[in-house]
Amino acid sequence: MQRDKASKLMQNLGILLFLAPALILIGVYIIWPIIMSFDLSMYEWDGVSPRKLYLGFKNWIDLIHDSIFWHAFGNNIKFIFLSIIIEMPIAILIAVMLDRGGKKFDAFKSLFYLPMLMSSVAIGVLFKYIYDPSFGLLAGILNFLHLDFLNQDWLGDPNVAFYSVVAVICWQYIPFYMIFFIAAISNIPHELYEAARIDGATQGQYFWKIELPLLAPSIKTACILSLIGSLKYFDLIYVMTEGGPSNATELMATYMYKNAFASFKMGYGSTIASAMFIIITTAGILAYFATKKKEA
């Protein structure tokens, strides 16, 4: 009985050395600054000044009082909404295709991957060329097709700069949730693609009968990584609008590291980063448990 236990003991030891390295760097990394950041919303700080300012829930108070902090907070909430009703059907649509067309696609699928392998800086320039309206790329199309009565300041136009930059972005992580869900239909075991062929069902009707809603736990996992990953995005944002113009694109991101760092206003940049992580870890649960009580 002491032999076992002391085994038991041991082998948790093991487990535990074995994890220490990891759980010390999330400590570090992850944990620590979610703590300092809740800390220096306290405190009114520059970022680079010894002494801190306390002003207790001061900095909580203003970002209630925060006009454009609730507009970039609708911007997200925009931002979520479409980004799963652009990204998700086209997604599944192209994994459809791609899985249909078996090995023969297989050069295809390296070939719509690119975009998510490009580096969001590098998107971010090359489409605020594209978008210049007087030389850019569709700028150029429009004109040959004789409907530049269409174009217009696509970056400029607070009416239509946060679609123009959505798109951009939509472009990009499309690869991405293509290649979930093209691993998701390969999980769909082949004798019910054949027992519905045999059945008489067409391409369309095995589609809608059966490997949709067997991808529907896939497609729930999506949506989830989708709403988190639009509540703290920032890259495109920030290389193509920074925020403007009249912050028509700003997100709580690009709002956050434009107070603490380049406003170096650290206490409030802190305040809203502290909002941030409270929102979307929120909105994460909600959503987890949503779709687990779907699924129950």
Given for the second form:
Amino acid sequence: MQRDKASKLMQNLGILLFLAPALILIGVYIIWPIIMSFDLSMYEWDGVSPRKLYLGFKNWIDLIHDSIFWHAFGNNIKFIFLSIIIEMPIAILIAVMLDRGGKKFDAFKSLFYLPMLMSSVAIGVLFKYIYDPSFGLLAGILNFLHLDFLNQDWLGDPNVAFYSVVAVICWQYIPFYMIFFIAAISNIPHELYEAARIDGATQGQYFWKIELPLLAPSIKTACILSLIGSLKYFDLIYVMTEGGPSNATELMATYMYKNAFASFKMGYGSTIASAMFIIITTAGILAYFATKKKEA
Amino acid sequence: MKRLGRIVALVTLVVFMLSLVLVFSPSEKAFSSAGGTKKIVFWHITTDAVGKQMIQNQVNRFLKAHPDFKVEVVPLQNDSFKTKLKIAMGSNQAPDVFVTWGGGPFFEYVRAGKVKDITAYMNEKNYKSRFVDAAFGPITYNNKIWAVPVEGAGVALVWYNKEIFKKYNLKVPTTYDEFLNIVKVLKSKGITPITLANKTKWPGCFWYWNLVNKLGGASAFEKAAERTGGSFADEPFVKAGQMLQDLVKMGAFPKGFNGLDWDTGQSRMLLYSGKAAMELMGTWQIPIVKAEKKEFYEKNLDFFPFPSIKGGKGDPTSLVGMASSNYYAVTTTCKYPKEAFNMIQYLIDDQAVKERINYGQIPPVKGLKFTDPMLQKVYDVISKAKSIQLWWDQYLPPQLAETHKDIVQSLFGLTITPKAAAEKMEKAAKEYFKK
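Given the form predicted alone above, what does the protein look like in the form predicted in complex with its partner chain?
Now the full complex is given, and it begins with the chain already shown.
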């Protein structure tokens, strides 16, 4: 009995010892900066001088009245919606097609995955050229197909820019969800497919009646990932449009960056960052419970 | 199979151990400091191959004279430099020498006590008198000098394609009406009159600043920015917005200009290909065009100063820009400020001036002669100028500058009226200065 307790203690100590490096890293690089951001959001600070002016909740009150922030938040919501309804179906479709193709199409798996391997900054620069209304690849293709009237001011028109950027982001992320779904599909027992075939099910029936329902948990997880990713999205938008023109593609993260690093308003930038933290955490928890309930 | 697993495990272990050794071993800096024991870290933003090498050569001359020193030269991209410097300054990891444009953002660092006052060094043997007087405006604060003018003059001029002007029999305009006429003619010939890449917002602002400068004179902006009896909602500001939107509505600018990126050359491509005829841009256009398309530089490129506006208060010779475009400052954390200052001197000594002129710059040094007629012409325009209005985004405090740039971009996008734009800017200024 005594020895059991001792070994249990030893075991716990062991666990703690092995967790310690991770815990220390998380503490120093994740938890502490979050606390610091919340603290900074109470100050007016330019980011360089040693002087900080305590403001209390003034930054937070300003944030609530900041129409650009809410506009950016709205863009984030639009962005979540668009990326889920565009990325998920296409990713599922490609995954199913690649699965049906079997080994023959293995090369395509790598090929389709390519966009995911490029850095967002490189993709941003690349698509800036593709979207160039005079010399761009897109303009060239439309010209070739005699569809000139479809050519738009892709990144310069506030009404179009947001969708142009979303299209690129979808292009970048579809491969990620594709691989995700391929893995999920390969987990579906092969016997089901054989049984369905014996029962005379068509490919379509198999997809709608068996594959899709069995994929549901993966789709939910993918949606949560997409939701959280969309709320904190930054890099590609910054490279392509800097949130412009006229805030048309502004997201919370780009607005935060501009305040903190371009306008020297580190305090207000921290307020936006902290607000994002609250929003994203809440959204994550809500989404988690919403999907959990359905599964039960 | 089992053996393979063991080999993989062994390799992984070795890699892991090696990386540990690398992580905990002395940093790269310590390895490479074999040459000298004293070190200066130097950040600049000249990233094209020719310019980068030129600066390295100048630093090498300093190293030859100071064998006990080592200089870490770090060339950075313009926009990422701004962020990097900010973070470095905020976290006390500032470089010893860094490039700056002077004005509002620079004075933030000065006020924070991050920049060394070099007035004494500049006065030594009257070193200061080497430079043109106008160069000191953007780096003088509290009657002290905080940086050395090094890189060439940067003023906004209208660059144009000589061939196109000749082909359609167009004359260089001196008034804005003549200029508008040129825009109309070019438009009717199917050529984009003015190329513009306005993603980063400042290239478009050049139009607004020049219009305000010619309409209201230099004092219009200064009075508004200094809150000494002027307002950003005054007539010249509204009128400038109106004239700018008229240009947009005429189709003077290329399709999609608000999404094009100047840094990656999207506006210049239109110029080189002959699809567009003019661009309002700083004199740094010279080395860039020279490097990107030498033939175009020699055969096609020319410029004229921004035309004057009938009834405007601005002096016809007045310009927007600065007598020196890049300055170099020493930080207070630098351990060898005297030597760091000396290193900067090597960037603008007689040999360096020669190199810079060759490169296509007009150094902010007195009594220069040029063999390149283009540089001589720019030099003459600058020396004749009665006033040079500093770029507003460098003049204004950073926060206001960002708001201003956003507003002007909206003006270009026709999403705000000139009057509303002027009022929005005035409101932001009032809030910032609390008066």
